[in-house]
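In the form predicted on its own, a lone chain appears below as C-alpha cells.
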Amino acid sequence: MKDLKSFLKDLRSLYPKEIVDFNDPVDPGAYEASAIMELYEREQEYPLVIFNNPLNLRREKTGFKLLFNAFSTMEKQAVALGAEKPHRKLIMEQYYRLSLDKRPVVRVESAGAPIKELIWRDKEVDLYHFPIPRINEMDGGPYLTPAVVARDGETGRYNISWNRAMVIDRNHLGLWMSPRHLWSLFSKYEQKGEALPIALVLGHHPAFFLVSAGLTKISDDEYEVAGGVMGESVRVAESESFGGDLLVPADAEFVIEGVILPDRRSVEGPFGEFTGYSGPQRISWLVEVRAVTARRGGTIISVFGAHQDNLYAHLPIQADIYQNLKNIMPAVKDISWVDSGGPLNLIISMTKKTEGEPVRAAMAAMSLSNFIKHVIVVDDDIDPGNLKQVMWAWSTRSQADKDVNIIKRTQGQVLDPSLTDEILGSAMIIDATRPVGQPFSVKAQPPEEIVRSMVKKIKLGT
C-alpha cells in the first residue's frame, strides 16, 4: 500500500542523503522552518525536510510532523514514480505512462481508514491547533498548499487540483483557484447558489500530489488518474460531512472537509509563486471548514513556495508538454522547463532536419502553455537540462540577427512581474541549432563511440 510513509522508507532506502530528520521544536508559524529551509537552498541543497517537533499556530506543542521539499529533486520524483533512474527525460516519460493507465477507486469501511484515527467536526474545529507555516515574508498568512479534491455532482467525476488556502480563523481559509477545472465546477455549483464540498489533502504519497498539477483531461476522472500515477487504486472513505456524496483518501495524513461558499469572496495573499516572486494580494474563494481528520502523528507536506520545490512540483506539466509536443514535432527528443533555471523558460533539444522546424517546435511549446515566454532550440547533441551546454550552442551556434524571433502581443503568465499589462507581453525564441546542408564546426571530442564504450569501466573503478 502506497502512502507517505512507504515514500519515505523508499526514498531513506534509495537515497538516504536526501532526506533529513530536523528534532529541535521549530516555529513554523513564525517563519522558522521556511528559514532553515532557505539556508539549506542557499548552499544548494535541497533535501527533504522532516520537522518532527513543529510548533502549532498558537505556539503549543503538538503531535504532527510537518515536512517541506517533497518534490524538490528528481531523485525524489524519480522514487515518487517508481523511475529506473533520476532522470529528467524518464520521469516524465515515466508520468505520462502512469497517467494513461486508469485505476478506479477501493472504497473502504471508515473504521479501517489511517485518515479517521483522529476526527474534528463542526466546533470542535480549530486550524490553530495544526503546525501550519508562514513561508515567505510578505505572505499574508499561514498558508496551505493542499492537493483539493471536489465532485461533480452531475458525473461523478472527481477533480484534483493544487491549491493555495491561507488561514483567516479557525474554521475559514482563502483559497485561490486559477480558472481551470475546479474554478469551473464551483461556477457552476455557485450558478446555481451551492456550495461546493471539497476536501484539501495535506499529506499522501507524493505521486498522489504531481496529478494535481498534471494537464489531465476534464473528461477524466483524476482519482483514477492518481490511481495510475501511484501504480494502485486509490484506497477511499466516506467523508465525516458529506458522506458516500464526497470519498476522502483513506491512506491520507490530514484531509480538512469543508466547502467553497457561494458569493463569498475573501481578501488572500499576497503569496510566493513558482516564478520566485511575491505574488500580489487578491480577492479569493471562501471555505467553511466542517471537520478535520488526521492520522495519529500525521504529517503536513507544505511546498516551499517560490523555491526549487515549488517549481519542480510542476513536473507532470513539463511531462505533458514533451508528449503533447513530440506528438506535433516528432524530431523533438528533450524538453527541460523546471529545471532549466528560468521559470518561464524552455528549452528543447530536438533532431533537426529542415530549416525552420526549430522555430515551428517552439511556437507549438508557446501554444500548450502561458507559461512558456522564452524557448531555446538546441539540436540532440545537447542535454537542455545541462545551463552549460545550452549557453555554449547559443553563443556558438546562433547570430543574434537572423536567429532571434521577437513576438509581440502574446497572452503572458498573470504571475510574469514582468509583464506591464495584466496578461498581455511578448515572447521570444533562439534557434541555436547547427545550420542544415552547409559546413559547419565539429564538436571537439573524443569520438563517440569510444566514450560510450569507456562508461562501464568507470562505472566499475578500473
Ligand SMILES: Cc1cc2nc3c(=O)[nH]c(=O)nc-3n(C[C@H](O)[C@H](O)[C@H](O)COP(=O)(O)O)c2cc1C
The other form holds:
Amino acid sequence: MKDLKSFLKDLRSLYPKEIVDFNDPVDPGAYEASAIMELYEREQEYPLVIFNNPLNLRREKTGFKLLFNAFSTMEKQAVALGAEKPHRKLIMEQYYRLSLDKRPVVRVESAGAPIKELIWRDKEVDLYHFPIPRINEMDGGPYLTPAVVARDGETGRYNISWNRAMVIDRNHLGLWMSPRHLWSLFSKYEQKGEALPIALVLGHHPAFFLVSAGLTKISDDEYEVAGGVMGESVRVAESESFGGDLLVPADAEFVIEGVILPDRRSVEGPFGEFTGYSGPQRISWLVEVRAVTARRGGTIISVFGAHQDNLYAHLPIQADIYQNLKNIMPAVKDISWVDSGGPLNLIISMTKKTEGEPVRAAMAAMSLSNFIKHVIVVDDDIDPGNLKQVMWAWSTRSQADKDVNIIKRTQGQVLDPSLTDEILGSAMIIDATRPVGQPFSVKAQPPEEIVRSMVKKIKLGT
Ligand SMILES: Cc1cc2nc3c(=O)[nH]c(=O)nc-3n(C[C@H](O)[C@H](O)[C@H](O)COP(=O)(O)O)c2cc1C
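Switch over from the form predicted on its own to the form predicted together with the named molecule, please.
First the chain shown before, then all remaining chains and molecules of the complex.
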C-alpha cells in the first residue's frame, strides 16, 4: 500500500543521502524549520528534512511531524513515480504514461482507515494545535500547502489541486485559487449561494501531490488519475463532515475538512511563489474548517515555497508541456523547464531538419503555457537540463543579430516581478542550433567509438 511511509522507506533504501532526520525541537511557526531548509539550499543541498519534534503554533510540543523538500530533486521524483533513474526525461515520460492509466478508487470503512486514528470535530478543531510553518519573511501568516480535494456534486467527479492556505484563526483558512478547475467548481456553487465541501490533504505519498499540480482535463476524475500515477487505486473513506458526499484519502497523514464559504472573502498573503519572490497580498477565499482527522504521529508535508522544492513540484506541468509540444513538433527530443535556471525559461532540444523549425517549436511552447517567457532551442546533442552545455551551445552556435527574436506585447505571467504592465510583457527566442546543410565546426573530442570502448576501464563518480 502506497502512502508517505512507504515512500520514505523506498527513498531511504534507494537514496539514503536524500533524507535528513532533524530531531532537535524546532519552532516552525517562528520560521526555524524553513531557516534550516534555507541553509541547506545555500549549500546547494536539497534533502528531504523530517522535523521529528516541531512545536505547534502555540509553541507547545506536539506528537506530529513536519516535512519539507519532498519534491526538490529528481531522485525523489523518480522514487515517487517509480522511474528507473533520476533523469528528467524519463520522469516526465513516466508521469505522463501513468497519468493515462486511470484506476477507480477503493472504498474502505472508516474504522480501518489510518486517517481516522485521531478526529477533531467542530468546536474541538484548533489549527494552532499543529506544527504549521511560517516559510518566508513576508508571508502573511503560517501556511499549509495542501492538495485540495473537491467533488462536483453534479457529475460526481473529483478534482484535486494544489492550493496554499493561510491560517487565519483556529478554524479558518484563506485559500488562494487561480481561475482553474477548483475555482470554476466553487463559482458554480457560489452562484447557487452554496458552500463547496473540500478536504485539504496535508500528507500522503508524493505522487498524490504531483497529480494535484497537473493540468488534468476537467472531464477526468483526479482520484482515478492519482490511482494511475501512484500505481495503485487510491483508498478512500467517508469524510466526517459530509459522509459519502466527499470521500477522503484513507491513507493520508492529515486531512482538514471544511467548506469554501459563498460570498465571503479574506485578505491572504503575501506568500513566497515559485518565481522565488514574495507574491502579492490578495483578497482570497475563506474556508471554514469543520473537522480535522490525522494519523497518530502524522506528518504534514510542506512545500518549501519560493525555493527549488516549489519549482520542482511543477514537474507534471513540465511533463504536460513536453508531451503537447512533441505532439505538435515530433522533432522535439527533450525539454527542461524546472531545471532551466529560471522559472520562466524553457530549453528545448530538437533534431532540426529545416531552418526556422526551432523558432516554430519555441512559439508552440510559448502558446502552451504562460510560464514560458524565454526559450533557448538547442540541437539534440545538448542536454537541455545541463546549463553548461546549453550556455556553450548558445555562445558558439548563435549570432545575436539573426538568432534572437524579441516578441513584443505578449501575455505575461502575473507573478513575474519584472512586468511593467499589469499583464503585457515581451518574450524572447534564442535559436542556438547549428545551420542545416552548411559546414559547421566539428566538436573537438577523441573519437566516440574509442571513448565508448574505454568506459569499462575507469570508475566514474568516485
Ligand atoms: C507547490 C504548488 C503550489 C501551488 N499553489 C497554488 C495556489 O495556491 N493556488 C492556485 O490556484 N494554484 C496553485 N498551484 C497551481 C495548481 O496546483 C495547478 O494549476 C493545478 O493544476 C490546479 O488544478 P485545477 O485546475 O484542478 O484547479 C500550485 C502548484 C504547486 C506545484
